[in-house]
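Just one chain is shown here, as structure tokens, and it is the form predicted alone.
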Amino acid sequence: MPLDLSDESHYDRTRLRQWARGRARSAGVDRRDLLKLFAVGAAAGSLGLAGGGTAAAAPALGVGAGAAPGIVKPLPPDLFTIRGTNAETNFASLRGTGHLTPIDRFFVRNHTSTPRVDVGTWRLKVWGDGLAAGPVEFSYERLRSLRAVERTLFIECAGNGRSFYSTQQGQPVTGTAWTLGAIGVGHWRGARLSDVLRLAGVTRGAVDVLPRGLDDEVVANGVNLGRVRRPLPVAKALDDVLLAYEMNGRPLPPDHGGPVRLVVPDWVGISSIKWVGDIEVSGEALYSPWNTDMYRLFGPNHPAQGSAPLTRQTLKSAFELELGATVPVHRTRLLTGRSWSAAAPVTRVEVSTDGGGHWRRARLHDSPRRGGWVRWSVPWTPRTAGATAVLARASDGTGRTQPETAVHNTQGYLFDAVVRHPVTVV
């Protein structure tokens, strides 16, 4: 009887068992090398591919300036904090911008650098033993000739909020020291991945779908890991995944995956492969470094061999206010922010302006919906000068509310705790 892999948790548990028992094929990297890297990652917590270094050094105040290696678009310091090869959106810059994240301030997550791919010569090759016949190629024009769909969805790095494990919980983690700006909501237009797979002849025996990017190959600890790629279960691929070629009504920009990228609703950002160039459709389970050592949970609160590969994102809230902002006493200001969840629409947001002593309900400015965020506001008149913290916590349609602390993992993924946002009243 074939396995039902449509349920995410069932899929995760099954793939973890298959990997541990050697029953999943390592796509593109020798299994011995993957096992060596896996052992390093389990011991050290990371391969160091999340941007390098330790997240404990995340600055609470100020904004990084300069240019990130390999990013094409301008990165003015009022809009971005540079983090290695990545650029984090300064959340305060979203105030007044509307529901969609403008392209000029949408975060950039690169494993290497942004490639410049010519639309005229770009081809998407779909291949593998999960197809009824041989490989099929799609040009950009052919992809655009398919029935187009449009979705408004967020894409969020799995490590968004990582620095707060260290700065707020006192727990060391490795990787890019994101605060809360490794997320953006875009309006995506493209073809359904399911339509492309069916045109290519996907069979009932297909198990995994492996999209691969056209960015440079990644080398870690002397091992060439190849281009960024991460398998999806065929059930997810045939469900709601897009091959997007437009973002916010414009052709997809280079830094955000142009000419074509995957958009995988609700799942961690690494699933939404940028600059996609080929897709393998396999009749057996697949693994890559991006779901063996990376994008799994390691640490004392998780299985000794690590958790199953990460899929769904979590629940968060952020103020549209600089960390460490100075605000005047006895003057009313409108605190604004955004909250989001991958599990269900956000239904309630509460704000504390006294460090968590008292909470009041914020006004929501968007209809709660899955796949996006809700903007909210609450007025505040500070009565006492001095250092304090404002806090926001969200609840979603599953009944879950952001906790006071996040369960630690050594790579700093899926931080979901209420963030203590420092301010000084003068």
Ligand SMILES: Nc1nc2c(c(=O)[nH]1)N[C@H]1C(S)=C(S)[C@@H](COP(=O)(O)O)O[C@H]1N2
Second form
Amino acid sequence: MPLDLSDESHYDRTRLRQWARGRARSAGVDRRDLLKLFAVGAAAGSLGLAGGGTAAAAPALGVGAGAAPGIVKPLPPDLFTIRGTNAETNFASLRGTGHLTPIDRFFVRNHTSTPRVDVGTWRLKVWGDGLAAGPVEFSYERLRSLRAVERTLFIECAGNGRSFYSTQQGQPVTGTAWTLGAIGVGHWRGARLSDVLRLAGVTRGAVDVLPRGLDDEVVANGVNLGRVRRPLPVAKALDDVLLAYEMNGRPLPPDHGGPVRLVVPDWVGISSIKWVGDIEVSGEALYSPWNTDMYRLFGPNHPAQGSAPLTRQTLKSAFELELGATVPVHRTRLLTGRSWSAAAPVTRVEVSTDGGGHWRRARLHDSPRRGGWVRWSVPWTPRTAGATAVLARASDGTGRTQPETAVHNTQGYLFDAVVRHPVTVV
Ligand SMILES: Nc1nc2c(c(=O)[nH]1)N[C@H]1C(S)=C(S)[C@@H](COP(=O)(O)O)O[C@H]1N2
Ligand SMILES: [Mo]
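Alternate state requested, the form predicted in complex with the named molecule (shown: the form predicted alone):
Full assembly next; the chain just shown is listed first.
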């Protein structure tokens, strides 16, 4: 009986086993190089590549505050915090904005830098032994002539919230030290990946689909990992994945993958390959560093070989307030924020303004919907001056509530614990 790979965890476990036994094919990285990487990783505790090319504590070399890290759009300091080649959305700047994250404040996560891709000469090449015949190319015009779908979905980095492993749980992690702003909700318009794959002649024998970006090759620890790419099981690829060419009603901007990117609902941000140039459709299992050494859970809480590759994002909440904000005593203000989950709509949000002693239900301003977030608010009148913390805790339709502590992993992925947001009352 053929394996059912439409089940995500089954898929991942199967690929992982196959990969560990050398039975999945490397998509472009020499096995020797991968082993070399693993050796470096073992010595260093991990690669330091997790969701970013920079170590948590060390600022990226040559990139000072406000310096242009290869991102095209303006990055004013009130809207963004620059972290290496990436720009984190300042959550406070979302206050008063709508359900969608405006493009001028949508986070950017670049392994290298934003390439300028010409729409006129751009082609999407679909190829591989999982197709009935030879490669098929799609121009931008052809892609736009296919039946279009529109969806509102968040894209969130697997490492969003990573810095709280160290600041809140005292546990070291590697990777970009995001607070909670490595997420944005966009309204995407595009073609269905499934339509494109069918037009290209995908066969029943196809197993994995590997989209690859047109940005520069990634070099880490002296090893060229090649272009950013991460295999998707064909079941997910044929299910709900978009090839998006519009974001919030505008042509997809360069920093967010223009002219065309993948949008993979619910899955970690790395799945949503930007500037997609080609897609391999394979009859064999594929692996790349982005589903073997990176984007898996390593450390004492996880299997010795690491967890299965990450698929779905988790559950989080954030205040639309600076960390360490100063607020006046005896004055009533509206605390606002957002909560989101990849598993099911967020159904309840509770807020504590006394460091976690008492909890109140927040008022929800969006009807709970899969793929988006809910905005919420709760009034607060601080009664005593001094340092305190405000906390927000969400529950989703699966019955899950954010825990007090997130399960540590060396690369700091999937932080889901309630964040103690420091505030000073004066
Ligand atoms: N080609 C390419 N695709 C990519 C990346 C990249 O560096 N290159 N970064 C990935 C990661 S880690 C994330 S979190 C999302 C970020 O999307 P955004 O920059 O539009 O917010 O894009 C993903 N797609
Ligand atoms: Mo990411």
